[in-house]
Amino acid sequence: MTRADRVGGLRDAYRAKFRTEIALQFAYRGALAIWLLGLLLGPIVYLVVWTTVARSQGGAVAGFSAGDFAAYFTVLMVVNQLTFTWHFYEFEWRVRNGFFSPLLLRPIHPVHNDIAENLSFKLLTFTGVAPVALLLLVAFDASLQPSAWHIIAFVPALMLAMALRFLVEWTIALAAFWLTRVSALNQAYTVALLFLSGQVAPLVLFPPAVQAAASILPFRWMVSFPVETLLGQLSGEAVLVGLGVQIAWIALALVMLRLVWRLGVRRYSAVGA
């Protein structure tokens, strides 16, 4: 089979699947409410809480202002939900049931199916979101005045973010092949990407020492970056040392994501025969 034939079996394949889980979506309209809901309460509660933060210290808190705020979190429940996946907490119930037997048997990799089906459910919730998004900027003068080339460079900083995010929690989740139960390492991760990323309070606000671990370790450029960026918090050599660090996340998670994979099959396969 030529490169060109993979392509195109790859292109027919996210078609087709896409236009299933569009249908799937749409057929359990319940569930994607209630999971589109849990998307917006997070960033909504935070903007409610530390606006009023805000005015009750005399209008600003470390050089935040409410508006500031308000700008801070509608961006980020914006990125949360173009960044968010979910596929680490279902993953073991695929390999514990031998969900996975099926996929593997399939000519392409089990990550198209998810990056397909994740891709889906963030088009439909985004038509939720942009409009609550515009409303909060209205109800709560959000001070969100980006100049152009912020905008441009928030582009391929939300872009690589998605990217990034989806590697390594779809890397963390390949912990089901060796371990029977992984909900608490599942929680541990939440808690430090709640922190960590900035979707809790404006990284600027932590002490230096936890600003230094998101920034080494892959949190910060997971979402609290792009939404540095489009807020114009951030210088233009700044804002290309983010992308770089970005894109050499990326690469990192990409090597890990393939030598888990290929030992986490190997297990997989054992225990199954």
Second form
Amino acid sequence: MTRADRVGGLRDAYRAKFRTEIALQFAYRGALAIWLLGLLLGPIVYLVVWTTVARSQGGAVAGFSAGDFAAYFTVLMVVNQLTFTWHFYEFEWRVRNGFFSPLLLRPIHPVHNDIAENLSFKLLTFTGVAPVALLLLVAFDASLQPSAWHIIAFVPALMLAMALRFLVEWTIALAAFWLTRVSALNQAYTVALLFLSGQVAPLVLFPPAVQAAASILPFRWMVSFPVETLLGQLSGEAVLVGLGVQIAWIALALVMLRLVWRLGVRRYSAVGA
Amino acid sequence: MRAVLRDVGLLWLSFRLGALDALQYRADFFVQLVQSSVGLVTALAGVAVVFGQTDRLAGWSQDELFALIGVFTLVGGLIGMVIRPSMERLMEGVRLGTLDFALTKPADAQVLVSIQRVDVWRTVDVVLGAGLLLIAISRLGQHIGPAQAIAFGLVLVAGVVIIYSFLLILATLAFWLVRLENILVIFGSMYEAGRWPVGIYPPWLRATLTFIVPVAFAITIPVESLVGRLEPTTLVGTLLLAAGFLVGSRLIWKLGLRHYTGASA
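Having seen the form predicted on its own, the form predicted together with its partner chain:
Below is the whole assembly, all chains and molecules, this chain first.
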């Protein structure tokens, strides 16, 4: 098979998968809305907490006014929804019940199945997130006035963040090949993500050591960086460096994913059909 | 009085059965312990980050918020231990017809279904929450007199009763609507918002958390009474509301039961 054939085949597979996946997920609109509620509520709660703090401190905390916090957490909510993945909750069940078998029998890598699932989920839920975000921007009087270049830089930053978070979380999910209970690992990761990706507070409000950890590890580049970019908190140079760091992390994550996958799939043994 | 003693006996029996079941999976205890501890530390760290920038949050001090997280964890543990698993099984019973087994037993069916399943490892949350609450109380020290302690106990019980009745009403809706397991997931999401005092939320969200999903009564209001910030009228109102909820949920339960036809026959 030539390379062009393989790319064409993959494209057809994606197209088919998107069509079925959107129909499938749309059938469970109620469940989708409930997932969404959980995803939205966290940022809204922290938005309220921090705007309250800013107001009680005479209008601003560490240079963030109440309107800045509102803009920060609203954009964060959107970025979080677009970068979010859930596969590391699902893998244990997949491995334990043998649901990997049909995926392995297909002639394309199972990761493509999950990418298509993930993108369909985001496409459908974004229709719910967008109006909520607009509502929050107005209700909390957010000060969001990005210049043109902030918006232009935001697009690649967001897309790289989506790719990076997906690759990292999918690789973590592969731990299910070795561990029978992954909930503790998942929780440790989620907590680290919560603090180090800027979901509890903007990273600049943390002590320097935490900020350094967030920048050295991939966390900042998965969520916080696109938010900082759109809000215009970064210089042009910092944005370029950030995009470079994102690309470097994506390359590293890709290598890790291939390696861990190759080792892990050997350990997989399914029972039954 | 004898009926109450019998109900307590039934609860104890259900707890023991739950324990026997759970003891088959002892490693789960450690999983729960790790998860609950990490959850608690995460919540405390979140508060610490906020109080790194301010010393009051809408009139609440850091120790008061620690007490709030203690009550949040404690009540969350009670819900997760008995109320939620039992309500899930009740809804399943309505759908599958297995509710027949509860109805044919010679005890009050509402009591039976409300305690039918106990997730014993969730006592970890109850213990951790109570521990944090005690630490916070000792740090708040001199501000808490016996009057506040009694008011706190009363309002906390009332809050749990309100939450229980609310969840029972939600679960009872299954008699009419059959499929709605997801409704408890929504409650779980909204409950998370209760780890901060409801006073900080904008009016629409505060109203939701007070009247539509009555989380405020089980968490914020008890802690307010503990630190002596609760108006006497709110205290009386909460107690009356708890009584109202208890009676109301009982009526709705009876009404729903008439709709139940059983599926096994």
